[in-house]
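Shown here is one chain on its own, the form predicted alone, set out as structure tokens.
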Amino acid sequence: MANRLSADGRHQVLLLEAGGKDWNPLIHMPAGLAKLVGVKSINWSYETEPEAELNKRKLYWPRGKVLGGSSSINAMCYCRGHRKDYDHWRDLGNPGWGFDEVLPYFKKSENNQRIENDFHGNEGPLSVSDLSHTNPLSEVFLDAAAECGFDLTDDFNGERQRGFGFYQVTQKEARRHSTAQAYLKPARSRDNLTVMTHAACEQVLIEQGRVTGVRVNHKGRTIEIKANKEVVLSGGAINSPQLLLLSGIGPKEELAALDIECQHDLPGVGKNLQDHLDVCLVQRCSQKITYDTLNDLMVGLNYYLFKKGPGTSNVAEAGGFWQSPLATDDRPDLQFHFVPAMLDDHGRNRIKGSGYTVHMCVLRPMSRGQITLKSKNPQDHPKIEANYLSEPHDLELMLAGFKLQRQILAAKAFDPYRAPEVFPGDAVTSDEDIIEFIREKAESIYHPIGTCKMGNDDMAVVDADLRVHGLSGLRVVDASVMPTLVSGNTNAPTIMMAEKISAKMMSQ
């Protein structure tokens, strides 16, 4: 948004960013990616409220909070969905979001260094590229899913997203792409753009119905900043419903029970979470090449001298998209990632010895959370209830995908390298042990979404336009206004978002 908005220098843009710069240099080494899931430094370090479906566990959801958001602590796969995700948007009274709609922004956004097809781009900002190394064993998994029978596919985001293959990822020459690399470095010199960070907004200002700027902690010292045209709230799924609430935007009722002013009663702000569930299948290898036995000061060595090696690996190099038995039409309902190392708990338990991981997410959630306020403090982290499993068929899906990682890991691709399973374990075979597994081990992949969602009904938060009803001069422009989960990850999703409406802004 900053980038586009500031282009042509017509307008004055600030841009404000609660963590600081994108300095650590284990942001842009991608398989740094692995130190910063508990580097609270770069990152919101948000907990769940005991999940109700997963033994009243609290879930942890890292969040980036530095430029580039959560694109600079992300696994950088670039991954658009499926394009009936997008019609399904637009048939919920989205004009303008359909598939073919957003493709064009997409492409925008896109500089793709292999595929030049109708689907792609290759002049955009945004890098998007092969990995330049990956693991013999994710190429294994490859084969053991097509031995498995599931078709094989060199571009998931093409005519067909259905298959297995590796991924592509937000890398330009070896480094992550994030959208502070990609986008705002390059028009950090112009005049008419002013980047302030460690600047948390504390409140949106309103005046008689319209916002007229914000106020911001700036380093510990309050400030009010004032906007001649717009401001646009990105801070993603947690913080930008927050934010409204904070401000006296949204439901009545709960605003009053905090003592809030409601400024603009707005029912939605806050509901419709959504997010991917993911369980994660391990495997004990019985060779050392999986990344568990790499030493970290010669792979380091190895990347920042000649940019090579397991350094430039995104960890989660091959996965795919697949239909389980329940799927309801011929989009894929499950996703997958492999990855060529033990993973447990986000990475935070590192697991003793050698192995490998396949992740398994429902795509298309049918549960339903909510964020909420815990005080009237900006401080304080809300309440997040994401109420995973509270439908059942999401439950049944998570089963299915289950059984199918199974069936990947047991081909006899793997053979060569299969060792005990880890997490279930051999012994965990019937369905009920496999769901009280997947109660006791599911984390969020980190995909949070819709809760200022974009339509015109009741619970609407933002028109087509992504302009927050009700209100002038305010518009959200992040994953938050997605009605439904897109059938993938949601970092490019978001960008093209931001694509599509900064295009829209610049036109008025």
Ligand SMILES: Cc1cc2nc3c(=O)[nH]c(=O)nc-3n(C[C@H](O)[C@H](O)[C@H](O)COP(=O)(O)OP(=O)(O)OC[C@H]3O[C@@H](n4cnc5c(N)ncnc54)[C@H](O)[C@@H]3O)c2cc1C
Given for the second form:
Amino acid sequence: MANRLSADGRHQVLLLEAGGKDWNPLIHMPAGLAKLVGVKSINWSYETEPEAELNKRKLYWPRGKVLGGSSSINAMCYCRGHRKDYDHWRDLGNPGWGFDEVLPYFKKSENNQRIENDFHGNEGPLSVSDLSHTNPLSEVFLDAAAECGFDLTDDFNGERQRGFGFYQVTQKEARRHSTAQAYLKPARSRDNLTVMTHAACEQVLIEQGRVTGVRVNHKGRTIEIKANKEVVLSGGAINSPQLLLLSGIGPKEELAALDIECQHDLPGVGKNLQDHLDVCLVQRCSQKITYDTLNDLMVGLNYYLFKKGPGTSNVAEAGGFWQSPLATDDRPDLQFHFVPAMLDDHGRNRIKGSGYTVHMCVLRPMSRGQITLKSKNPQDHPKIEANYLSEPHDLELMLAGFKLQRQILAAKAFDPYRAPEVFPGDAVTSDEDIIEFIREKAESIYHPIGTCKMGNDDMAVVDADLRVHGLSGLRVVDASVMPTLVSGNTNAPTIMMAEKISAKMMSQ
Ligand SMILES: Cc1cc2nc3c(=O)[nH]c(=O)nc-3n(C[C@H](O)[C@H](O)[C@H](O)COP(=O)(O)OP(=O)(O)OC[C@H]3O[C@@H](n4cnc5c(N)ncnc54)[C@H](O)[C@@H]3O)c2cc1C
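Got the form predicted alone; any chance of the form predicted together with the named molecule too?
Everything in the complex follows now, all chains and molecules, and the chain you saw is the first one.
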């Protein structure tokens, strides 16, 4: 948004970021993501409330608190989802959001390093490339998928999404290409763009139905900043609804309960929370070829000196989109990520030895959660109730997907590498036991959306131009506005939305 809005010099643009600059070298070395997940200085490190259907566990929700937001700590998989996801958005009452209408904005953002065809852009700011180094086991994973009868593909974002293959990644010359690097860095020298870091917006200021500015905590000092034209919230799927609520924009009764003066009664703020719930099957490897066995120092040296080797890997190298036997249309309802290392607790629990992991998540869950305030102190984290698996259909899909995970890892291609299963373990075979394993081990794969949903029904927060209903001068442009989850990772779709809305704003 900051790049596009400041491009022609007509407007003064101020970007406020609660976190700091993206100086940490682990951000830029792709494999650094394995370490970043627990680095508190650049991570909001949220936790959900105890999840009723997940054995009352609190789930860890990392989110980037740094320039580039979560694109500075994510796994870099470049996926757009299925074309029908966007046609669905349009059909929900959001004109302009059908696939044919959003494709030009995906292409505008993209600089694909390999693929040149009608589905891809080659001149945009965001570099999308193939991985320069992959682990041999990722190839084995694809052989195993093919052996199971699943199609292979070399492009999840082309004519057909379905299939297994290597992910393309948001990397430029083997470095992470976050939104901060792709969009902000080239615009930083513009006189009409100011970037303030360690500047946490705490309130949107409203005068007679018009948003006139923001109240900001800048390094401990409170300041008010006026906006002549508009305020755009891009705080993400958790923070944007939190900020609206703190500003008195939300469900009247909820605000009253916290003694927050209601500026604008908008019942949908914080509701409609959706996320991809994911479960990992972890298998030991009989050969020392996985990333668990690498020497971190050697990986770092090889990377920083030569830009080569495992340091260039996004770790979740290969994967796939497939339909479960329960699929209701021709869209894949499951996604897989293969990691040639043993993964537990988001990588925070390093298991000794060598092994590999297959992730599986349900792409379009029916369960809905919510973000509400715990207090009116902006520095308190909001309350996150994901309500995972509150719809039994989602659990049935997880079970069906788990069986495909096992099927792939049991394929002959893995015979030379297979050693005992770590999670859930060979003893877990009945549906009841697998379900218990899912309840005990499933985690977020980091795609919360929907908490300021776009639409024109009573629970919609923004309209199809992402303007907050009932107020002027305020938009929300981030993953929170997606009305339903896309069938894939959420970074590229969020960037597409920013391209589309900034173009609209600049044309006005
Ligand atoms: C660990 C991880 C792995 C992921 N892997 C992938 C992947 O491989 N591929 C993919 O497509 N997607 C992935 N995602 C998701 C993707 O990165 C996000 O969907 C995308 O970044 C958009 O998120 P968002 O809109 O919620 O905002 P974010 O990207 O989280 O950005 C919000 C920004 O606003 C700032 N902010 C928040 N509140 C305030 C405030 N009050 N004042 C000022 N600034 C504020 C935050 O610090 C942050 O910089 C991953 C996410 C995570 C966390």
